[in-house]
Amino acid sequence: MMAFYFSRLVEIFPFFLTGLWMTTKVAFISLITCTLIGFILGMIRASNNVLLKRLVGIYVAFARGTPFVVQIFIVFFIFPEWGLQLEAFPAALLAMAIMGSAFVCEIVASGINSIPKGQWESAASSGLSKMQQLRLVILPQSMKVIVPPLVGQYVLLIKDTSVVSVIGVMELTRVGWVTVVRIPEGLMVFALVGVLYFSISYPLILLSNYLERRMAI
């Protein structure tokens, strides 16, 4: 019976790769997106305006303290009451922008935090202005603190992209649940599953194992 259920597997190999680039391509998307709205708020964190520094904090607060369910429940579901009707695609990339960028912000803002308040002072004696001495002097000094805990933040969010068959995305997990119901071997089913993620992920793992050891240096 195990031969057998194997040998469907193989023959539905082709499904699960059409589901591997599903999440490829959610997750690739994903963290572009994450990337830049993740920075342009952890810049704002960490500024010095009270007011967007709350509501950017606020933010934060909301996408890092409520389930990535709950976020594409609310996206998918309760955006159409208030006018914006989404289909499953843009709707999961929605949801993966509001969590994702949130953890980048607090990874960006820490990271500009760690910068000695002397690199300010010395960027604007030189005549810098303030978005000058941020893009020229503080960002590059702390992306040495800011890159390992990035990539490792990627590896999260490439794993979080199977929460989004939820709304019937079909990516990796989707495929697996459907699959499953026609091969009733579900170890088998979701250990491919499992290896495939883990191909997409593994060589972030070492990116972010090779960077730590590099900024150390």
The other form holds:
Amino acid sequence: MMAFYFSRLVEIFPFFLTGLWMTTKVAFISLITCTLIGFILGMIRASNNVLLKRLVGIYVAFARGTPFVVQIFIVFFIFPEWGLQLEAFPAALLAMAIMGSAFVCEIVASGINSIPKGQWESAASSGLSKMQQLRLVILPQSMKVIVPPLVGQYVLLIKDTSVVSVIGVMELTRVGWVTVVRIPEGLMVFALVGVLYFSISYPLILLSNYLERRMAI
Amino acid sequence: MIEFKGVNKWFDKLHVLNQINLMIPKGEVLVICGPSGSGKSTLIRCINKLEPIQKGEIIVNEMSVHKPTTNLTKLRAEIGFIFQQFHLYPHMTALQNIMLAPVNVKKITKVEAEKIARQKLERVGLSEKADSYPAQLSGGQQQRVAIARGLAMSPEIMLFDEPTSALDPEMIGEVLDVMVSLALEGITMCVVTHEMGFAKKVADRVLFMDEGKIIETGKPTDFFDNPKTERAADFISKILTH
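Starting from the form predicted on its own above, please write out the structure of the form predicted together with the partner chain.
Complete assembly follows, chain above in first position.
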């Protein structure tokens, strides 16, 4: 019995590796875009520009307040009606960027807001421009507050990539679905899927814990 | 050098600055005192636009501070501001704190900025603390680094917002000594403080505020020994018994 399981496992394993590779690609690209967009949005959200702040607020509320799977459907099935037709892979990346950047935005904004007003005033009164105040004085201090939850958010984002399977991206979860209809060892298939996800998210969990301990004052 | 023309400011309904007219000539050392909530901190915070005003005009070196077209960077580079709570940048050493504005606002080289920073640290008697972080310094030392940081921009004006109020008594002297030496150098200073000794020693003029208004101004000896108004007399007797 074990031998049979094992031979099946060896047989399907390469297929799973291609799924893992796709998951890693979606996750990696998403983490970068979410971080970049999230930081920009977070800075706007913590700024004094009332109009832009509101707009970002609405965006964040929408992105955080609706299920990710619904957002993917909107990007993949509704955007084409508005003239933006995307393949499954770029559609998945776009949906991830919309959802993830909203979460990163909130983490960055609360990090910036955690810095006492006196630091802004002190930097402003020495003649630094608003951007310089942020870049040289505020952000370096906020990173302590931002980084631990940010890495935690990365773990969530990696797991959320599994949702893009619904529009047919051949990533790990999708590979699991496709395999399980062809062979009867369902438990083994999804156990393998789980283990592979764990192998990329666990190092980040450890990193998050470590940073939280190190950055605690 | 600094001129207030009919300045008014409200925090919601609270009238914090009520029709302020004031002229501070170059080189003057002005001490501002008054009970808490009288608007004295707000008054000096308006000079470099840390606070907006609703009516009137403030002119510093021929620049109208609150006009939207005024080059705020240039204005602020000429004015040093010292806070009650120091507000040093906690992620930088004393030296880096002092170098930040010269390098990024005046755009001088790092080598040159470091030279100036070391000079200013020596000026406040803290040469040996160049590589210390703010958390490693006492309150008095932090405030002296803050003064060195302000001086590094070679400002024509220094504003002090209760610079010794957050300090333990034994550290007040070291900060006041630095301020006295600045005053004697002829730099224009506005100091919000209740330190009568400092006022008597170096102030050219004392300004007494209450409820957002300037109640009385005068030479320090006249003001402290023979206040003209009852409110000032009452205030002086309170800080004396304190």
